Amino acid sequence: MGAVKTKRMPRAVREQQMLDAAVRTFGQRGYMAASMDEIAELAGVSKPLVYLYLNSKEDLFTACIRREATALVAAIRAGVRTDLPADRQLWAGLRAFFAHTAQHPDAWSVLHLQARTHGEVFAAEVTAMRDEIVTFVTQLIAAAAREAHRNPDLPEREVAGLAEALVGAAESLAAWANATEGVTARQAATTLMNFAWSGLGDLMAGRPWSPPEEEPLTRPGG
């Protein structure tokens, strides 16, 4: 393969070009299978230039995770209007999340699959992103409780647990939606909204579900 000829362009633009190629390669081939040669060729640059800009495969992957995590969080925050009712805020946030993951399937593969399974350093980057999203969703749920007036002070632990459950469900559903032909971002968001808000709505209205009383365990043959 001959040397790749590159046009002169600002470093920041060239670096984003490399990251675009890397996200596509990591997302489609996986971290271990992806090669720097392939990434350089896709970016239209030489492999030494990739190393000059981004030092190593590990640093390149970390840069991809950070860029895509920042973009996802920004998309969710931008999609939510705080002047809307609580259910509309949650709906807007879910739509923004599923729209972004559908429009950037390789980036979602990097965040949801690759980064979590190839070392603690990469996993920690995704955990930081997830914590930020969970905190944001926690604030939405707490605001919904205040808006309902009937139960303005849900226990902090319960609110945090609801946010964790909702984010976890969204992550799994996004992976499923991206792998399932014909499922749109709106459909995925509607599915999760129907699943989550029916329960949240009752909770906000002061109608939480309660487990049945514990019954004595019956021993086999007893």
The other form holds:
Protein chains: 4
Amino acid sequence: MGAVKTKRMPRAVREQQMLDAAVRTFGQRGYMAASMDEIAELAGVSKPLVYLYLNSKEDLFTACIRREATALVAAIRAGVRTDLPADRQLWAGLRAFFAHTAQHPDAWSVLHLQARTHGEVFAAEVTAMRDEIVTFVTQLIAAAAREAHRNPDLPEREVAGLAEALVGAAESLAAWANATEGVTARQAATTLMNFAWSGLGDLMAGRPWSPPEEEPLTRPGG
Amino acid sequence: MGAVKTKRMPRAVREQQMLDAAVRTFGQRGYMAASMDEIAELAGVSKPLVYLYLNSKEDLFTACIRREATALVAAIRAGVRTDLPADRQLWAGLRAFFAHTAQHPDAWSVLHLQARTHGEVFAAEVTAMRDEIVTFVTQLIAAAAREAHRNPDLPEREVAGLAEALVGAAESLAAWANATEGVTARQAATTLMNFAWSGLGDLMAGRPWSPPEEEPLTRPGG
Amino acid sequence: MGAVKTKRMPRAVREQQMLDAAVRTFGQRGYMAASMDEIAELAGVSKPLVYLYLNSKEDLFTACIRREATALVAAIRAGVRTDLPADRQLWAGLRAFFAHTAQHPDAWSVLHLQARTHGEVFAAEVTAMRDEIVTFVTQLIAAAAREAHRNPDLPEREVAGLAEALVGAAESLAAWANATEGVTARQAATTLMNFAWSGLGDLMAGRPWSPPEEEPLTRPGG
Amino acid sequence: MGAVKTKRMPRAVREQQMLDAAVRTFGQRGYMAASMDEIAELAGVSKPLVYLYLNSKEDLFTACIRREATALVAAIRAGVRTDLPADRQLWAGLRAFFAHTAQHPDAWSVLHLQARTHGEVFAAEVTAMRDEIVTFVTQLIAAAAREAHRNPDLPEREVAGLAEALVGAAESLAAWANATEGVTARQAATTLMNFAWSGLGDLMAGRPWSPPEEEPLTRPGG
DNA sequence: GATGAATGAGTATTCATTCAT
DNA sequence: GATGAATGAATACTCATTCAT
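Given the form predicted on its own, corresponding form predicted together with the DNA:
Starting with the chain above, the whole complex follows.
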């Protein structure tokens, strides 16, 4: 099992192989239960090589977190068109988020579970990324308030709390969507938009938030 | 440090001391980093006694999860009066939830972080409790829909997703409230009710959800 | 090989067995080449027990140095009668020193070679003991000067240098005596007294230092 | 740090650079703690090149010992004029010895400490050199005895013991002189001549050995 | 009931050494 | 001639777990 044993690769390539193996192992076994032996074997290299390139288990884990955090943020960024109204932007970001986490479950486990559970240092690493996202959402909310010409100065902390709640709900739904057979990224995003934008009150009253006409992620037009 | 070394206590008492020590240690160090040595010392007993009563590290951890899950559910239950309207019930439940997690951070760390991060077996244990809560919330949502005489048959999966989102948002806010200086359980609950019940759309339009008149948790009347 | 595997000994006894094994291993293999595995096996216990009692390789080594340094100083002290003239005291001390190092070659290797070669911390440990001996010798030299009613104030540094030279010569002779077939502690001590007390000049002129009549270490009389 | 990376040097030069780096590293870190990586880096070459030229860590260490032993003996030889009386020869040899060890502390550490502490093979290498010196001293003592027309046949073993003691004292004083602020090679040599030639007895009686008039090491005349 | 004594099975990490280019 | 890539074999240290008393 593991990568085919191809000898003599340039360092950059080998490092990515190692990170792949590490993300998979950390994601499935957990940070502490993952052994460097297993990671090395899965990467198809000897343990000393892992240490030569990545220094230590901690450094290796940090490298995993950084790579995956960057990738997740990039995926979300790539999905959002900043010239659209706030709810559309949110909708696009959520779809990208749910799609990415569904496609990289081990990476998501590393970011969402493992990194938060094994020490401040690692947690800080994810927090940095998460803050980026929360800030993005916070700005969207503020923009929406401006667009609505109403309630323009919700207290800052209130907005922060709302963004936090939204991001938290998204994180939770990601796990739920991955675990529930047949829930697509699109459906998860729709559910969350309903919940977050319209609120349960409006929902009960039959006023759901409605997703825009088909608007493929890849095509630019509207 | 640790429990005072008092000899010859009834088994039930000793067990609770061990669980106290274990929850604290697991919550702070994490499941794997917590050593049985440390737990035994903190509990003020010898290691073999821990094994005699709790069998193994896994069993000990499971016992912690069960005890704290039960306690959390009980706390929420105690805060909710089932004869009130759905949003009032939700509001009360959230207040109880935020209050309890703020008062027992180690227990919350065990339930929310540690148990989910170290193997299916433990995760299943919390999932059981979480499902109980999600079910409760699901029923509240269904009840609200009925009360509104509208939209009475939201698809079941949709409701499940909404409940999941709500619970996830609550969990996230709990961490945020604990980490943010000066955010009380009441404020966290208010923020979440705004978010969940009114939705961002209504909020932006200046239609927040408003908490009921002071309604202390301890007094029955309204 | 190694100690007979006797189970369940009190801690103090086991510790001494471990130190015995460690001194032997460190003395023969050297500090770094000695493996904790080998020491544990030679001591007839498992490695974790060694760590439980002695904490780490460094602590174990330090414990060896301390025990053997104390033993060596005690042996020398036990051989010296402080009411005799200076040269007699020196003679007795040297005999005791050569006898002890000959009987405990591994301990001597630990003190003289290993401890000095593997880090300041260990070196300081022996230096403390060596200083005790150098001080003793320095006092003897000063006493001798006083007895001779001459040259009573040799510069302090000069006396220190002489003591250093004497102790160094003794250390060297100890290795030589141990390595040379048929050289007894008595002979080594005589050679050194000749060298140190009479000096080569007097020796050449036919004026050796002469050891006292048989004066067994145990009997008090002269 | 380390040698400047100059490409394409003749093998002989590269080897000396490697030996320089090795002596320094072995002298400071100790044989076992010194890593081939560090030595190669300090020498400014790649590790495989070190192996190509010097074969193995053991061979490298042996090469260091040989080079430094040869250099030390040569330095002593260069300082001695064989047509002078025995005590003058000894005095000159000691000055050269103390001067050389003071100027090459890492080399001295390799010869005096490291080589003796890490296995018979290396120890034998120094012993060979040391025997040369001991033999030289032995001959000096025998010559002195002849010059004095007295005591012409001290037992051979006795002379060997005396030479051993003298060399041992010198070795010890070298370490002491290097460690003690402000002790010059000349002072160390004087102290040792006093001790070895006059003996403590004569010293106490006010009859020290007196160094000859200024007799610089470089100028031939007397 | 309670514990001091003891260990099997790992884990991260390092190092001397060698190919393939 | 010179090196980047790679590893087999060890080593210090830890931990959950169990007897014998």
